[in-house]
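Given as structure tokens, the chain that follows is alone and in the form predicted alone.
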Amino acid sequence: MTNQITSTAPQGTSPADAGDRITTLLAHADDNMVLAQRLGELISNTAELEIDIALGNKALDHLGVARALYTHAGSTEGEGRTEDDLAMFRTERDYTNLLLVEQPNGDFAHTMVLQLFFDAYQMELWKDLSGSPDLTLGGIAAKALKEATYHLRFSSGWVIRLGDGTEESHHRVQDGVDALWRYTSEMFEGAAEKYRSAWTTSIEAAFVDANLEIPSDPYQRTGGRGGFHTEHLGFLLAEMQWMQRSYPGLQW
């Protein structure tokens, strides 16, 4: 993979400020990448032709943010490592996406869940780091909040009207939320705090036109930037990941 984003870091910041750096970088390219593959894997398995190719260009937007947050991480580490070396040659243990992408997809109404909690948790994000003095990064950010505007306008479009369809749609939707409530805390942890109030309000008022409640079991499960996961992400790893480890260095 080639990329053309170079590095524009701001100059004369400490090793513990570049790491710090990285490490943002990284968490949420793996994000990226993680829900890329997730979405990849529905591609030609939903009931429309029209929401295949939606969910395969949704696919391709976080792809291509993952491919430009890995590069510019690679850059900024210094140590020659590509965006391929990132994506493909870390372990299930040195990825930090959050345990919410990497959950495995169930019906389409879980799907829509699963995406509206993350679109609205990515549209506070890049609005946050679009202003990032890493020129790089905030040049990232910028390009990655116009599609989190259609991304979260079709995810919360599709949960809306799920909801206040049928029984049985309205039933398919509250259990994807029921099912993925107890990952969304983790988005906020540290200093991703800020985000959370104006995620509520985005959640809530989707929630009130689809007639859906906020589950009241109040566990939530974290652990994913600290790199401990879900028995689903080695298995998606492992299918992303064959080809690269079983001929290093292959190009096409």
The other form holds:
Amino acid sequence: MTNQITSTAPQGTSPADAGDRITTLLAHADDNMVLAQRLGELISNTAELEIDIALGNKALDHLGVARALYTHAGSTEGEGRTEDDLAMFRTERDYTNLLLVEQPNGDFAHTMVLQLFFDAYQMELWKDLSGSPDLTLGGIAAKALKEATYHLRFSSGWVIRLGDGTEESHHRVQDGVDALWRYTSEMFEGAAEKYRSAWTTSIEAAFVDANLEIPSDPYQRTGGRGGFHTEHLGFLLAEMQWMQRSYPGLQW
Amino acid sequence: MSPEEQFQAIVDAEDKIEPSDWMPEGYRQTLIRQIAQHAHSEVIGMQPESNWITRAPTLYRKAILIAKVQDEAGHGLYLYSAAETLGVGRDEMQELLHQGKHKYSSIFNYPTLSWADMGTIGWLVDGAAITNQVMLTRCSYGPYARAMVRICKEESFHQRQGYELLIRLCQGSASQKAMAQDSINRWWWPALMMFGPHDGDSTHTEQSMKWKIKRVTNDDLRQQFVDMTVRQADYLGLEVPDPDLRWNEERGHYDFGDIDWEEFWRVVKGNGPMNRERVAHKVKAWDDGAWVREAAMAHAAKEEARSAA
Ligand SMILES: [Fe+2]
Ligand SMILES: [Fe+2]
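We have the form predicted alone; now please give the form predicted together with its partner chain.
Every component of the complex follows; first up is the chain already shown.
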């Protein structure tokens, strides 16, 4: 059962049609929103205060990108929807984030593998979008590219450290790769196919240093861009949206 | 002059004692205890607030809250570094915290039960911390005083964002205002407890004042805090949960009721609402991270061996 739903969302480029542009903006906003929410779960729970701080920074960066993209999507749409309307009042069927980012954090090795896969993807995405004819999007992408460079250094650094470290850490990080590899192809659907080769080069380089193997199982799960999620997203949104849903229409 | 006299002369002249200076053993031990306790408070204090990161009502509030919790982690780091200048390691201090041999501020043994608590913690808890810490920027021990200068700047941002959050609630709907009132009802007395026992019952005050580690007594700091905060509560339109609270024209201060000292000591001794959970959370994060720290060290050792080869 692979590829149950094929995404129709345009990606990577800036389509002429406003509807498509909003779809694209929301997909990227949702990626960053959901990942920020996951990272927000980790603060005060990691192995060292320095890691808490670094993951807090990463959460803030992704949250900042999500807010900028939601705001831009809202103004492109022109119906007065704010960043909070778009984040808090869309359901799990409306969210079009990648399945990868909604996966639970798991242990630290799992978390770092997830970040590595996503950071390497965002490097290519932001490089591309920083040249977008949509100048607002181009500006968001250029700033995000600087952040992604730092994120990738952090996640690849940890994946290598854990892969090379001890027998236990090596097992844990390989387990993370085995569990998450199935969510990687989705990043390259449609127009995003052009990011695949640079991404693969970057991941392979990290895997050589980390002594990790790409799983032989070809199974890939997709559907996020079409709102066909794993069961984890509903709980993440339930928690995130609870205040707004319980007390609608108020200022906070 | 004996080393003791020389030390006291530096302190009396309002100069700073630096790590390489001679200092009485009691001074060193008092500072280690106090700075470590302060560092632990910053770190344990991350928990009640990180409890609301995933549920913040808006993305703007979520960003502020993450930044605040992260600042507290940073404060923990500066303070552990300040304590390390006195010859004690961070791991050693953390170990003592995990074993229950080191304390942290009792305020963090209360649960955060509503979004309004994020405002009240900033306003009252960071507010009480600032009252205490402004005094500590003039502490005789240089590294501690300098850490406090930096920390105080961030704490005043924390205090403001908390107060501003509450203004929003108090100008909002009846349900928001009720949420704010319930929050001050729960946090007011624990916040007053943050200044510690009455001066007469405080074992360390006199010596600490002589060493200029402490400059103002617990009761005086508490009075300062009450005077400042009651006006802020009035502005919010919130009721302070103390029937004995009234302005005393003669003293030029607010009179206020006495703290429930039984509760104070019960929480200090480990039997507050959240003591066990707070320490267990910290120990779990530390224990779960053991393999990560081991892996980082193993990798660093291998790297070194490879570059030597
Ligand atoms: Fe702090
Ligand atoms: Fe603070």
